[in-house]
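In the form predicted alone, a lone chain appears below as structure tokens.
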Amino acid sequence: MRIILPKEQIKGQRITISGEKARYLISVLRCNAGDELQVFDGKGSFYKSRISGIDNKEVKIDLLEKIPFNTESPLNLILMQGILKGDKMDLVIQKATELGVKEIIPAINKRSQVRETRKASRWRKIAEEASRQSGRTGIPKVHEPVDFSSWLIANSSLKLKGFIFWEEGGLPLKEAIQNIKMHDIRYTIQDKKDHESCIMNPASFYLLVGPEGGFTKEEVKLAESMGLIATSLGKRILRAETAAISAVALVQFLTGDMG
């Protein structure tokens, strides 16, 4: 059994959990005193733990041993997803989290059918649960929804790297990946003066997937002007949620920690 807690909440040798996390342990996992538990801090460590007592809807946990643990992808993938209707967005959040994305940016596009939502907190809970179930040591950051074009223009100074997936054209994904250096996906050099002693950090790599209606030509041209590469997932037109999951899985397979 495992649970994810904020690192700042894990202090001392014994902690007390209340609220929603306590209800999850008591009502869903049916935990009892004496049960062993893995407590993840979302920052690369987990604690071998034991439930010492359950009292008044609170769970007391003894932290027995801290163990460094990392299941995170070497890629710093950021999925910008056009907001989808109904539970389709929930599915994308869940599966993208399982596949290892680090951030998810819900976007409002010109062809978006959903133009206003208050589901960001719900999506964060889905991401946390998916992280727990998939054994991730981190939880992806789910941003508040943004206007697609405005966000690109506002972040033009970032020199964005990545792909915009467009069913109407673009390079095949494998060719698009071959057109950029592996180094550009995996790392960014922070000290260019001394290549031998440079500090290497994962570089942000963006995957842009449109809503049900897809991207407009203007949106694709704007993304390309920001440095992103228009690419395709094949000849067949995929549903938006299928395209998002496929895009993340394929990039992970070709350049990340899958396969």
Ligand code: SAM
Contents of the next structure:
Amino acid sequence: MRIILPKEQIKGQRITISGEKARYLISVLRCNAGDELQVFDGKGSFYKSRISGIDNKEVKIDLLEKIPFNTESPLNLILMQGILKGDKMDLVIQKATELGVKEIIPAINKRSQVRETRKASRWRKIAEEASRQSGRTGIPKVHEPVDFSSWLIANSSLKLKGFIFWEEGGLPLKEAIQNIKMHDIRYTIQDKKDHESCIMNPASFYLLVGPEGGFTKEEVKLAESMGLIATSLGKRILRAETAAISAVALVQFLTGDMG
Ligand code: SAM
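Got the form predicted alone; could you also share the form predicted together with ligand SAM?
What follows is the entire complex, opening with the chain shown before.
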């Protein structure tokens, strides 16, 4: 069993938790005193722990041993996803988290059917739960929704690196990947002496996927003018959620840690 607690809450040998996390242990996992537990701090460690006391409101946890732990992807991937209707956006957030993205930016495109949303906090909870379930060390940051074109223009000085996925054109993904430099996407690269050297804060690598209605030609042209590469996922037109999940998985396979 594992739970994620904010690092600031993990102090001393014994911690007492209440509220939502305690309810999860008490009512969902039906824990008892003596049960073993892994407490993750979301920042690169977990604690081998044991429940030393539990009632209907609070749980006392003894932290036994701190274990350095890193299941994070070596890629610095940011998924910018045209906001999707209903629970499709929940699915994309959950799967992109399991697949290791570092940040998710919900976007409002010209053809978005969802023009405004107050679901950011819901999506953050989904990202935290998916991090916990997949045993991730970190939790991806879910941004507040942005207007697609204004965001690109506002960030034009950053020399953005990444792909805009476009079913009407673009380079095949494998070819697009061959054109990028590993230090533009990876935190760590295999160097000559065959051990990993760390690139501090590589440029973020953006994967842009459109809403159900797709990108306009103008949006694709704007993204290309900012340095992003129009990239194809093949001849079939995928649903946006299929495209997003496939794109992250394929990029992880080709350059990350799923290969
Ligand atoms: N224009 C599409 C149509 O005619 O149905 C609608 C867009 S598609 C459902 C949603 C998004 O998925 C697109 O904006 C694109 O980002 C991505 N996508 C779907 N199929 C793709 C493909 N074969 N290659 C690249 N991206 C694709």
